[in-house]
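The form predicted on its own is given below as one chain in structure tokens.
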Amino acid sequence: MAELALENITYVYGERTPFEIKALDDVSLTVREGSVTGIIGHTGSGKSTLVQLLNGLERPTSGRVLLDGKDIWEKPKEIKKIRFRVGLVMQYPEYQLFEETIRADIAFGPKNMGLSEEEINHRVKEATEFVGLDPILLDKSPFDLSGGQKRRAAIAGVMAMRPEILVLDEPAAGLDPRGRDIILKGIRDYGKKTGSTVIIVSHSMEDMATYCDDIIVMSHGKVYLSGTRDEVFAHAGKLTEVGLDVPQITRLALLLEERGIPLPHGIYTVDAALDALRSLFR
């Protein structure tokens, strides 16, 4: 595992020019090592701009990314090393991939790290496995696949890597709920397997309440709020100061005390509702 933070980050577009926006302002956090935190806020919060400082596809304008406490532009010619242990996986990767079949896409970045050919099938195979990829079209073209898989081949191409911290920016966007669930538990289940620390940027309260066990609400290029899930959803009021709000069903299971039915604070997902409907109930 390796920790990453970010200390008195800014980022602005556009420096001494009419067109200047300071996309973040002095941003300092820290990312918990091993956990799964999920990066959320409006559009325009800065969320997106942030992400991709983190394994230097972007360098702050004033700041220090730091990995395992060395600032990532200590050695800019070495910054290639620090794409292999930070995997960023943009928006839509589906249009990234290149290769003839998905499997020479998901080998592709084993192999530019010097791995043996035994080494590369087994991470194929592995990262296909935790994205619910079928292998059936591993030896197929990325053009003969529905959207819903091509995303699911362009995360597992990263998975195949191994990153110490996989950093994915909207992977759910566009696909519908079943495809949502089959990416973002499979991303988990990466993260509990290896260890790596996972950071999930998303516009839904209902992932971030399902998928991560800690939140950073971004607002106007700032950290507006930011701790355990419980802690962030403990401050609504904020949340809703911001554009943003709780999910759906911490609403209902609010509405459902006010009409007499105790039910336990904290309730921020379907399972969770129904775990605390049984005991009443049984």
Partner chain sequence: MAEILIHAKELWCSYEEDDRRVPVLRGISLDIARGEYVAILGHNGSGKSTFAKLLNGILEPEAGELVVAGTNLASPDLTDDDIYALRREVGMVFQNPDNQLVATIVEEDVAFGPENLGVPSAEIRRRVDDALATVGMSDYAGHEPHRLSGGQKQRVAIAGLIAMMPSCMIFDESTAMLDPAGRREVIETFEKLNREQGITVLTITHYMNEAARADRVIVIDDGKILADGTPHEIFADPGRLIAAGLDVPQCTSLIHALRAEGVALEGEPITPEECADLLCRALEGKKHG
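Having looked at the form predicted on its own, could you now put up the form predicted together with the partner chain?
Next up is only this chain, free of partner chains and other molecules.
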């Protein structure tokens, strides 16, 4: 398994042109091995750029991306190997499906890795299970699947490469609550069962509160807050300051606190709120 770290990363778009934009500004962070880490921030906070740096799709203007302490750009010719170790699922990944069957599409990544037929079949089966896709669908064309199923197939395509670090950009965007839960649970299971690190980029604080161990909050190209879920939600007030939506239950806790009702800090689940209120009503 591998540890991922960023060291003083700066990324500038359109350098030396009138359109120059600093997307990331001296960002340093470490992603805990084996954790599910959430990255949250507004559109334009730099989180999408960050994601593309993690597996070497983009090269930082300055600073280093370290995988197990080694700069991933040490040998630029071997960047492809890094992409197999750090798997990236882009936003709306269903638009990348191209093979005739779902099975062939999920097998595409493992095939590019040069794995044996047998290993590929095994990986396809395993990945299908992770995302909860019905095996009957494997021999169907991507066009015959619903939006949610396509999304799951596309994510399975990256999981089948069994990356040590799985990065997903908005994996649940546009899905309904049921579809969202299936996908996020599958992603968490992948991390647990393979011991891989999972990084989820999302706009939804409620999803973060439910599925992530650690949270990194980005704002204006910098890390604004980071730490374990409890640590980050202990600063719930700071999150609303940069205009992020905190979970509804956290808003309620903040409101009650304002009215002088004693509640512990950092409530972000209904259960935690229930525990706190239960003792007040006794």
